[in-house]
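One chain follows as structure tokens, the form predicted on its own.
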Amino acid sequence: MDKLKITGNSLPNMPWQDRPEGSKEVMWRYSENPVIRRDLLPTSNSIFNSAVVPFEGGFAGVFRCDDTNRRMRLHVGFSKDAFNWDINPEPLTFECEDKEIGAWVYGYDPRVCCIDGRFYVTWCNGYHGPTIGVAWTDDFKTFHQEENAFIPFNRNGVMFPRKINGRFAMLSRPSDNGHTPFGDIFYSESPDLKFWGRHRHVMAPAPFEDSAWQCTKIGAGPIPIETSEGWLLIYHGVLATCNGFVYSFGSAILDIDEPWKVKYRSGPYLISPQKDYECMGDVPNVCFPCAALHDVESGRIAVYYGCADTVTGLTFGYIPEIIEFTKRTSII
């Protein structure tokens, strides 16, 4: 096989910790997890399911910070090393010309995607139920809110890091108004961030007999990474057990030109709830990936994931190894 080509930028200062001696895991956890504790802010009940990107020689992010009223809020944060974060105690606010769309209800589980030097934020936005909000910023100070991408009910809006066929592209997971007991991933395109269409089905939960950790529902995680094998997608899957939902995450490879076509999909998970901070918290047994940093020179990847809906964890790996794992264990 030809050498894997990874698209992106050199990021030698990305957070990293070598694989523990003797470990054979494809991805391994940061030994000092949780990397972001629940009470980093004076009024935070929990900080999890958040997104980070390289920014001005360091890192910036949009963080889900549920406050001690248990309101779901978004906050901006900055870091020099992507380990230690300075999160603004004041919630993020959006500029929006349409007062109806811009009226704040709630916001959670953000993703941040850089396209042509501009940062786009998607999040689960409250508008007569959960839908996908879209905004952009150049400086992480002023955020310009666009139209909601879809009508309720929808979650897990994840944009691609470049236009596809000349259009913005997004993955999403249509849902319902409750804690959705089902969920397939879909693909959509937009010429202008206002009108989204050309919807295509990507993948459904796996049959229980093939891969139980992802048999109830699935949803896109971090921004897909472009490689010569296709788009590498880290996604979460859910198993319904007698003790409630269990959230784990695995990997898939999507076709580079038609991303709604899945080439490979891991049968085993990459990370599942096993550590205390993943198994105990406001919502036990959750590993929910929302962001990834990667370096094209070394092939390193660092994935930020929400743990038990309470704190933020960090896990590491090598993109070539994850690609090989995905192909070797594929259930497609």
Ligand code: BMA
The other form holds:
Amino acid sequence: MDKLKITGNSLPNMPWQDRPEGSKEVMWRYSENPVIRRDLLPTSNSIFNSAVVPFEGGFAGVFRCDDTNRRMRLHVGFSKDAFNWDINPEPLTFECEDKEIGAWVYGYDPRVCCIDGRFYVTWCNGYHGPTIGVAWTDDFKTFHQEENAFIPFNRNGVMFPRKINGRFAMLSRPSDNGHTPFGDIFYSESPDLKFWGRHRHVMAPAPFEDSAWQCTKIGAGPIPIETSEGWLLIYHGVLATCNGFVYSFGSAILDIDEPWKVKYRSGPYLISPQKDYECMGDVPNVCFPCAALHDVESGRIAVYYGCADTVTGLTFGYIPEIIEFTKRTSII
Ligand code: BMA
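Having gone through the form predicted on its own, I am curious about the other one (the form predicted together with the named molecule); can you provide its structure?
Every chain and every other molecule in the complex is listed next, the one we just looked at coming first.
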């Protein structure tokens, strides 16, 4: 393949560990996982499914912290090295012109997307059931909440890091009010971050016979990464077993101008629950990616993922290798 072009920033200070000797894995885990433990805050039951971005020479993030009342809350955090996090003990609050939309019910599974220097937060927002909340911040202190992007029920709202054909763009996963035994990824556009439309179907779960880890439901993970091969999307997939759901993650490549067209999709997973901290916890057997940091010079990527709905893990890889893997193993 011609030399792959990756869009984004140089991030020489991103968190990194070399592939362990002898490993043939496309993505490998941080040896000190979990990178964020469940009780980093005195009031946290668990810290997982969280989003981090480069910010002012270091890193900032929005974290899912379920408290010891088991309420789902979002908290802001900062870090110099993206390994050691200082998470605010007080939950994040949003400023919202509309009291009805701004009334907090619950929030979980945040993503943070940088577009033209401004940070956009999307999360699963309680409003008569789960839907996609949208807010923006310039400083990780004041967060301005916009309208919910969709009516309930919806989860896994993930924005693209630039406008596409002149509009904001988002992936989402329409769902139900419970633990949703189905789920396809859709694409929507917005001219103003308030009205979302032009909905397009992106991907359905895979046939069981082709790729069982993603045969029940799927959902977008970290913010897609723009490359000369298309948008690299890391997404979770679910297998329904006799003992409940198993969450793994894999990769797909979407068309650059029409991201609802899937060019390639990995048959094998990149990461599935295998380590103790992924298999044991409040919800066993969950690897749920919500954020990635990458460096365009080296092609390195670090993916943050929730482990067993309890702690946060970190995995590493090289974008060109993940793209080669996605194409080579594609089930499309
Ligand atoms: C999904 C979401 C995630 C969670 C996963 C596994 O439906 O609720 O927050 O990690 O289930 O429990």
